[in-house]
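Here's a solo chain for you in structure tokens, the form predicted alone.
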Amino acid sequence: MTHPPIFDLDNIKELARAAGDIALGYFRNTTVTMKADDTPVTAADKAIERFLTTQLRQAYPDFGILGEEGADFDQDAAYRWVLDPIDGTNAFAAGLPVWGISIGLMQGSQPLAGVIYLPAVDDCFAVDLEGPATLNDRPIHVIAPGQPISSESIILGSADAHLRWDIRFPGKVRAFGSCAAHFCYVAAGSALAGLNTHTAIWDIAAALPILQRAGGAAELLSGAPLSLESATRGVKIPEPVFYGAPYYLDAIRAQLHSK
């Protein structure tokens, strides 16, 4: 895997603050709407994506654009900048804290580098092109292997988790309504595992190098690889992705079973 000519994970890490006072203007102050694909919307996530796309243009030209309200600029580029505007538009709407922005480095399907900041708790996870994962600038990882799965222990699921299936799991399930805060969540140790249905690659673009660097792996619920070229496309991964420490993964897949 080749490196692009010029990244620079700090200016990405300012531009994900900055759009994150931009949400913060409008959070518990707006309202959500529901786009064609029945997914929802807010004025926030419109903003957002607008002011990140102007600035990446601006900063590198030659990086192909891809997000999740719309923007779609040079498909054919060698690196293409991946956007979450806010994800966890639900809950931002609501007024719950956890949501962010994700602006994801991808070379093809390949995911390389990502920041993802949670403004309301001032959280930010980043990696860069090489080196581990970190949550505001210090290195995390997944949990330690050897450790029994108990009542205390936490895996992360999609919020119709107990409709879709018969969680036989020990310990906790919770769902906090964003996709790229579980998988930093998971790759900083607090949980064990995800579970994340209806997948996007904007869901995951900058979620899935943090929580690789972190240690994690990320494959389908069936046990299947992970592929990403037909998400690339906009193609949403018709199967659930299932994620968290390598060494859990096939205990709780036991432990799940579809209704």
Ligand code: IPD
The other form holds:
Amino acid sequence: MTHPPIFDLDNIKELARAAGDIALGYFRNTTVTMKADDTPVTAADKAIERFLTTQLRQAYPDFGILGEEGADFDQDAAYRWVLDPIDGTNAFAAGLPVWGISIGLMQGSQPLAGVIYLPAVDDCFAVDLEGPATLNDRPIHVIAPGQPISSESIILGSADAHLRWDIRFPGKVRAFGSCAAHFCYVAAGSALAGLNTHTAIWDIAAALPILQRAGGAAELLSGAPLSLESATRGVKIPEPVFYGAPYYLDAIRAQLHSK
Ligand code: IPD
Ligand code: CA
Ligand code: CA
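Form predicted alone done, so how does the form predicted together with this ligand look?
Zooming out: every chain and molecule, the one shown earlier first.
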């Protein structure tokens, strides 16, 4: 299906990079506070969401905006920007390098396109309404089928994976601290699959189309389809989200046993 151009992906990449510059100004030089929902926030998260909201409202006055730090404009607009100003705030506040700015475009509860920029490693993942997902403007793809799952294979775990599952996966389980980044690196073929718990819509609004257009798939760990209706209304997805190169998901799921 061909989509009419409704936004300019290069413009969104530039905004994400400008937001990244704001973030780097605070990196390793900020304090973290806990919000009412017991999740962390810094001055950088708030400054970036303010910046992106102002810029996006000017450039796309007909689009709504939903942001993790409180931005909420035009809920009923046909298209909405869904913002995670810093995905990986805990890593950011700890001085670790994997965190990013996520700008997703949604139509109702359907993620369409987006940009995820990781300033500390200068990786910019993007996907337009059609065409491939890219990393720094080069097309990316999930790991090809037919590779044996070995001690050198990688999956990206949720930070609480050690508490939740007895993991019999024979390879390496890594957790960098950003759901959006995990989706992107699975999309780029760096890991077979990933798991995320306590997932909110802003964690995946840009990450899902990047993963899907790179040949990946996402579902619930139970194997049920991932429906975003409630998440779009602000409810966290109650089950772990399981995603990756589709032909490996069943084999990896069988290696995860709930504790
Ligand atoms: C969190 C991070 C974390 C993931 C959580 C998210 P935040 O987002 O992406 O890696 O496991 O589900 O809520 O709070 O850093 O934006
Ligand atoms: Ca997040
Ligand atoms: Ca965040």
